[in-house]
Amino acid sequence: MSISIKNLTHIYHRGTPLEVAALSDVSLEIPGGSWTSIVGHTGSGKSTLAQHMNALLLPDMGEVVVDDLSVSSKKDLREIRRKVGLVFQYPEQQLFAETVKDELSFGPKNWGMTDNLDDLSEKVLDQVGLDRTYLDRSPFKLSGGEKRRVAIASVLAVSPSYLVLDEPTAGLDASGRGYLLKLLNKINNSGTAVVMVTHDLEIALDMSDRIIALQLGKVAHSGSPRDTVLYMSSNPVPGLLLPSIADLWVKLSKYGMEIPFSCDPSTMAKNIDEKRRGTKK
């Protein structure tokens, strides 16, 4: 099970003086259950790529296949859009219903999932760290962080196989960012694939199984966090800077100190200490 993208090209304003290729011959695979981060500078095509994954945008050329369902088949589009949940940047701006309960029920009702809506609403609220007391509250009177969690819960309500998020940590302070990443990690561990669009390479390196770097609408690199650090240390991608801890790891590797990679400073310090102890023995 996967999202498979082959030779995808998307052109905005085709046939006008403003014509621009946002994506050009992009091919990649998003495995089911994985955490994949899509990184790149502003204008690299990240958001355009994300919107193709649930067929909000359709390819000008190429193919997008979700679990054997093709966006080129009109009969598959509805199920693709259920399987791939898309959360926009600042998802709290997606909210529109009078109550949180109505917000969470909107998607399931559209998909004909009308049984046990109260139980379903409570379940997805619990997934995002909120309780049933929120059901009758107005989503517009919640805090910024609570609004974002309700917006994510509304997407989870239709049980997507893939959760695609465009810059989910944008505008959050360190505490809110940490909480949201723990929440997404919990969702990922439950079996839902997470696809995170971000300009924050440090978060991508710390959270992902795989990283895809875009540059000017093309795939510049695709690989594990470790491979990504090695690649970018000698092939800089404009707009993406390796975090200091990753730069340290590269320098230690060049001096023959092979240690497991981690973007977490405390884990890296532990790995270095264990390597030194082992060397002394």
Second form
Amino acid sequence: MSISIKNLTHIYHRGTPLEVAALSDVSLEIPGGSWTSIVGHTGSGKSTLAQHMNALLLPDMGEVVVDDLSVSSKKDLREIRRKVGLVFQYPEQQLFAETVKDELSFGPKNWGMTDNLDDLSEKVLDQVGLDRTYLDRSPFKLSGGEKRRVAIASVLAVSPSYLVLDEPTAGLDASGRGYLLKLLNKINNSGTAVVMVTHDLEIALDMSDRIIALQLGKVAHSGSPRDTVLYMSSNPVPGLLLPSIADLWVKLSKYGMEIPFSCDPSTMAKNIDEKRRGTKK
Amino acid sequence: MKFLDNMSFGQYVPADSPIHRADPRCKIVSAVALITGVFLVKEPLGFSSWIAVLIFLSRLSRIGIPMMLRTVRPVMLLIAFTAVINVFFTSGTPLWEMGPVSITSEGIRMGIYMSLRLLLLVLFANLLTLTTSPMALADGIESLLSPFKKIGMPAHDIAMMMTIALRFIPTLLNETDRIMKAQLARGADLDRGGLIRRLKAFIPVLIPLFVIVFQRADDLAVAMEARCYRGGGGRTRMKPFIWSWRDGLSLVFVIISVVVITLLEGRLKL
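Next block, the form predicted in complex with the partner chain, ref. the form predicted alone:
Now the complete complex, all chains and molecules, led by this one.
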């Protein structure tokens, strides 16, 4: 079970003077249940790639296959869109319903899943950390962070196997960002694959199993957070800056202190401490 | 798939041509004169003269006929509809009859003329917007309306409203595109079913769009306040319009051609 992308090329404004290849010859694999982050500079094609994963954009060349459904088969598009939930940037802007409950049942109704809508709404609200008292409130009267969580819940409502989020932390303050990432981690642990598009390398390094770095519509590097840090320390990708803690880890190993990779300061301090005690012995 | 991605109606195409450089006021008045001229002719000679003028002007503007024709695509349906209505509903000597439906030779003539007239009207109007930036157009209108300020017409405000509206068309198209995609991702069906179903399906797009529009309007108002905008009183321009002899001459030529083509056609008919 995976999203598999082979030799994907996408060209905007084909046949006009504005023609530009947003993605060229991109191949990658997103395993079910994993957490993959797609990082890249503005204009690197990461949002375009995200929209290919649930067939909102269709490839000009190449192939996108979700589980065993290909986007080249028109009748499978709806099922692909259900399997791969896509949360756009600033998803709170897409809210429209009178109550949170109506908002949450919009997706399930579109796919004809009309059984137990109340229980379902309650369940997804709980997944994003809101309780049932929100069900009858107007989505327009919630706070910014709550709106975003309702919007994410509205995508979760059709129980997608993959959740693709485009810059989910944009415009949130530090505590809001931390809370959202914790929720996403919980959703990921319950079996839903998370694909996070971001330009924040620090979050990507901290949360992901795998990182795919895009540069000018091509895959510059893909691998584990540790590999990504090693790669980027010798081949800088324009627009992506290694966070200082990752930089520190690279510098330490240059000075001969090889410790396990971590982006968490306390884990790193512990690792350094253990290493030092080890060498003293 | 970009849902709303047609370059068309009202788009400005920058280029370096005598028409692009002309004073917007000259271009606005000329466009009005040319459109009036198109409505004054009723014979093949008149129509062919106006087509010749159009070709000449589009050459001069470096826009080119293919690009000009692309801009009429959105109104093609309307033009075709006008032609059909005229063909079937003009009384005269019937050429072909079937029950209550009949086609007359007058009808065919009217059909062709009316659609030609509409086509020329749209093309001349588009020539104006293709060669004049929205800002210049709005400023030109403000300048032309300013004599009416004395009788209480808010010329500056009208122009400012136009400028803002034009400025936000591309922005809002992008927003619409984004929201349509977001709702499609939640399983919305925007292009299936009958008219009523489609209209209903658009509610999830329209409501968020309205919210965004009001938010943007609010932000813009604050930004304008913050820069002490208080309407047109006492404002000067960074680039004031300069009416050169070329503008005067062009306008004279346009008016002469309208008069000549109209008169010539009337003469020949007699």
